[in-house]
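In structure tokens, the next block holds one chain alone, the form predicted on its own.
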Amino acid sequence: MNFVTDLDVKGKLVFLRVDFNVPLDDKGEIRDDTRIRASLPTIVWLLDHGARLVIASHLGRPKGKVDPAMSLRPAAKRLAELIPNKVVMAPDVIGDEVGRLKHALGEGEALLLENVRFYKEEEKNDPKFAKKLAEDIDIFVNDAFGSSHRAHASVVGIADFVPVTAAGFLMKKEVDYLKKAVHTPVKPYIAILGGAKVSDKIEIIESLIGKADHILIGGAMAYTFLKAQGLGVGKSLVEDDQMEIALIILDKARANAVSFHLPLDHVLAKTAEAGAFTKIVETLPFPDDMMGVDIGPKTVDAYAAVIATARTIFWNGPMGIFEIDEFAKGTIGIAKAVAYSGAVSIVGGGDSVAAVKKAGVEDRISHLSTGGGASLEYVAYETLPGITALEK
């Protein structure tokens, strides 16, 4: 796989796939420009070295239809504020006018295409659409790690129609760190997995069994594992169709001498709402009218003790209903434990990254991944469709 700095881009028409899927407020203003800033090293390097730059991204889920509320115009405006170079906003993704704007680009100038997901062919990885994206393009650079688990036309398909491909700075940084969690983790290796559903993380859990020394489970997915063992979890969110799989995972962990940790105590509430009555319990069954909303302080302490032994940590997913402050203490506690562990720490997923920032310890985390789903899939499968496309 080429890296962008290996290439001579001067005067070349370069197609750069980025992840500008930024959150917008009701007025269409960008609430957080982290994803735009994350690709600046690649954008700036290409422009400084004379590329004629065509930038592509998606935003939201317009489902193949033009939706002005999901236009990339706010991203174009923000990019123009962040770099001194000329930035032109295209009215479309493909077509005659886009072709004219491509040809009009001078060295060190950028053209941001409209939302690629305005075309249904994007998510279908339609080869005809991919070929249109690739028209007149000399080099394809992928810097959209957060989208590289999707086999879409602007991520994967286009690589078949461009003679030279390469990874950008952000893509390389993400892969270099994740390789440490997959191929060469320094032991002890601790994996921390949270979130709502076991079904979302079956592949990664099975991948980690045999690699990780400890797997720490939090979030609602813990209650599927507990209920599968015949324990009453009240109104807690569970996946009844995943009970058998949960038991198989527990058996595999035991067979591979992996310490599989479930919460020792729980914060319960009658409703998942701010201000709800809560209590902490260490025993099951839960009252029928209550649900688990966070790990308790005993679990935080126990997990922190394991985390303190780590040399490598991979964390994805919150320990509770993190968006509600009263139910965020467990996730914040884990964030602080990871930050002060001294281990190589890789944190992926929006809520986990938000917890690290909320705890004020982001500077102590080795790597905050820009792609939660992509980082999970990389750890599970050891590659991604977007990476494979660059390796052809």
Ligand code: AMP
Given for the second form:
Amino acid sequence: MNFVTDLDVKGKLVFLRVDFNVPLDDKGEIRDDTRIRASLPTIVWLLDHGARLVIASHLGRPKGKVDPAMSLRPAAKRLAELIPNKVVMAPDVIGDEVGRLKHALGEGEALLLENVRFYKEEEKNDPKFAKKLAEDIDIFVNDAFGSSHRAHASVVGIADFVPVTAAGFLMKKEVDYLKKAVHTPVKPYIAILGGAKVSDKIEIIESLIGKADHILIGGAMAYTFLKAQGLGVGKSLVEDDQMEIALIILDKARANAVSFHLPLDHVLAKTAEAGAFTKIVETLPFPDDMMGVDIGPKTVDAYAAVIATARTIFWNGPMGIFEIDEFAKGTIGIAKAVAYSGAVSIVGGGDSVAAVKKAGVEDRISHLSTGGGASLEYVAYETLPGITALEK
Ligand code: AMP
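Now show me the form predicted in complex with this ligand, since the one above was the form predicted on its own.
Next comes the full complex, this chain leading.
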């Protein structure tokens, strides 16, 4: 896989896939421009070295139709504020007008295409669409790590029609860190998994058995594992159709001598709302009218003791409904334990990254991944479609 600095980009028409999928408010203003800023090292390097830069991204889920509320225009405006170079906003993704704008680009100038997902062909990885994206392009650079688990036209298909491909700075940084955790983790290697759904994370849990020394489970996911073992979990969020696989995972963990940890105590609430009646319990079953909303203090202590032994940590998913302050203690406790562990720590996923920020310990995490789904899939499969496309 080439890295962008390996290439001579002067005067070349470079297609750069970034992740400008920024949150917008109801007035269409950008609420948080972290993702745009994260792409700047690659954008600035390319422009400084004389590339004629075509930038592409998706925003939201327009499902193959033009939706002005998901236009990338605000991102073009913000990019133009962040760099001194000329930034032109394209009216479309492909077509004659875009072709003219591409040709008119001078060295050190950028053209931001419209939302690639305005075309249904993008998510279908349609080769005809990919070929149109690649028209006249000399170099394809992928810096959209957070989109690289998707086999979409602007991430994967385009690589077939461009003579030279390379990874951008952000992509390289992500892969370098994740490789450490996946291919050569310094042991003890501890994986912490939380969040709402087991089904999303089942494959990664399976892949971690045999690799990680400890797997710590929190969030609603824990209740599927507990219920699968015949324990009553009240009205906690459970995926009944995942209980069978949960039991298989528990068996596999036993057979592989992986320490698989489930919470020792729980914060229960009558409803998942601020101000709801809560109590902390250690024993199951839970009362029928209550649900688990966070790991309890004993669990935080026990998990923190394991985390303190780690040399490598991978964390994805909150330990409870951390968006509500009263149910955030468990997640914040884990964030602090990870931050002060001294281990190489990789935290992936918007919620876990938000939790680390909420705990005020972001500076002490080795790597905050910009891609939740992408980092999970990388850990499970040891590569991503977007990375394989660059390796061809
Ligand atoms: P995920 O996208 O699977 O990582 O899930 C993140 C979401 O899981 C967050 O919005 C949390 O509020 C939610 N979550 C975590 N713990 C629980 C729980 N015990 N019950 C319901 N939702 C939860």
